[in-house]
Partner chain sequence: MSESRGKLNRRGFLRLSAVAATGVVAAGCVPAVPTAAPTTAPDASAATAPASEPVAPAGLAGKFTWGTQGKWDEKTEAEWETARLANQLMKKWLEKQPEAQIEQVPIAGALNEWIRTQLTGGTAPDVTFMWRYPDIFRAEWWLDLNPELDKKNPYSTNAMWRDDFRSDILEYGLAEKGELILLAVTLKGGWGQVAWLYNEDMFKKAGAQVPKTWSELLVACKKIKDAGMIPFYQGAGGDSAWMLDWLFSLVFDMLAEKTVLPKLWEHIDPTDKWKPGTPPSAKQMAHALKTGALSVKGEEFKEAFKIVKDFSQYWQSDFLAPPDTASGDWWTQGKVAMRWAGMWDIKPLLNEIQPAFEWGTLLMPSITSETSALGTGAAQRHLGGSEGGSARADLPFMVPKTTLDKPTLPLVLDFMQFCTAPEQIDWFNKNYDPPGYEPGTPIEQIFPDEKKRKAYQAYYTDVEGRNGVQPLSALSNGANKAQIAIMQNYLGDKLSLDQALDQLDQAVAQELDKVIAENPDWNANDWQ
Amino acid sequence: MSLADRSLKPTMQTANRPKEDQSLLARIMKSKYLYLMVLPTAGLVLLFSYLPALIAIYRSFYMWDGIRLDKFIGFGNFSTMLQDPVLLESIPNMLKLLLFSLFITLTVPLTNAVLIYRLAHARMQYWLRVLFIVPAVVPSVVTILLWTSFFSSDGLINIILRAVGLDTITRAWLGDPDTALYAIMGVGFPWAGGLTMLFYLAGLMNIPESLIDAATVDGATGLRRFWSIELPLIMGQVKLFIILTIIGGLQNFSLPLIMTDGGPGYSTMVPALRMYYAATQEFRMGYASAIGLVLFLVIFGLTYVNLRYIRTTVEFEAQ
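Chain-only structure, as in the form predicted in complex with the partner chain:
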């Protein structure tokens, strides 16, 4: 089977495509039971996902505290963002965390996946997959609290450093504004990325053996095989994880919230946490909505760039 045979032009899709000459209403009526069944879910998604988002967009133009205060201020909240020192200080922190997350997502789990994929022993492949995925059952809050303990002055990190004679660099890692953000990056070391690794592995296992055999006959082994054959053929997964990491990196604030509360000072503050505090502690819902809207636009923009300019080989073949 050639790459072209595997392209995204399956006959099933063509067979299911509605006939162009049918009216929309006729097509809907033809599948009315399917529409009826999907309606409750779609309605709830609209109600609980899209409606709040639309309300947030609307409210971002208001000085709104959720109850009492409700005054239209145009772009007032957005101009406040430009003068909010906490928010401004949080942006470099977010970018550092995001770039680090992207680097990790694109390296460690991918490397693990390739190594497992290349193992000849199928049973060993299976057990390693299990080994990597089992830690995923630990609730993330537990993991975060464990790492908070590891980073404390009497925690595991300092115990190890003292044991190897590096007493001089021990410190309260989360209590030092110079190290707190990097300590947060360290959470989850060695960042094996159970689910991410599984997705990469699934992509790799989907590569036809004949293609690998042909590449091997042509002398493509080791890194050459990875760069020329394996990586291009799992670019769909890579692209997916770039998007998910960007979305997660911009939205996520659980690590700084649980570990440091954004401190010391604002050394671990991120925009999403600033938004959370604006809403829940300062009760400035309009301002929080404005931050949320800007975050959404940034995520949307980066996702678009990713979709537009990072193209996968499989999709290329599909055209």
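Alright, leaving the form predicted in complex with the partner chain aside, put up the form predicted alone.
We keep it simple here and write out only the one chain, dropping partners and molecules.
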């Protein structure tokens, strides 16, 4: 090897060195202008999202009324949670709503997506997508108020029941402790899915046609094609909606707040609504922060389990 070749060899090796081998600082400096453009947004997220959360975690160990920190009580707020009958009664309600939401999210929108995907007529596919997404433009509060009126004593549900001769089972559905929670579950019937359905449909439409053709030649049609080909290839979307449904189910309290105010009694109370009332009506901000911290830990744990143990086809192939 000539001297010139030996002098060029280190330079070529440096140029061909993978990015992983470069130091973090070197990679940051190489893209410093991109980082500078992201910096304002990242700063605002830290200021208005992470900082309040960290303050709430810190103050969950104090007696705090929202204005002054009275004294440090350690895990006092957390032990109070174990003795709060309203909070304890709200947990089964939350679990029922969460399991129902998971069941609906993983069945009805997915079924609609598969049926639309299987249609041979492209124009019909388009108009069905439009039909399913149009309700999403209606504000959620308006939808909740409409369903509240449907479940009233003289609402649409009871009108239909009387029209078919079922007067004996009519009632104020949201005013009966035995039916209030199930009435809340009925909001949005037939639970078409809207955006959820579109995400599933996008995943199905991303499956290569050659793979579908090969499966058809091998005799994989109908349900067999769904279970063997389509579902494994859209597990990424399924995994995403499991996470989002768990987060939404544990955090959401708008439905019981607007429709029943947590009643009658505490039959529709959920932990997030109990946290809201502890903060806004009882001014026990430290206790509300403790409830919020526990909800965060539960969400984090369930999300970790989902990410760790529910594997998609792409993740298996990457190993």
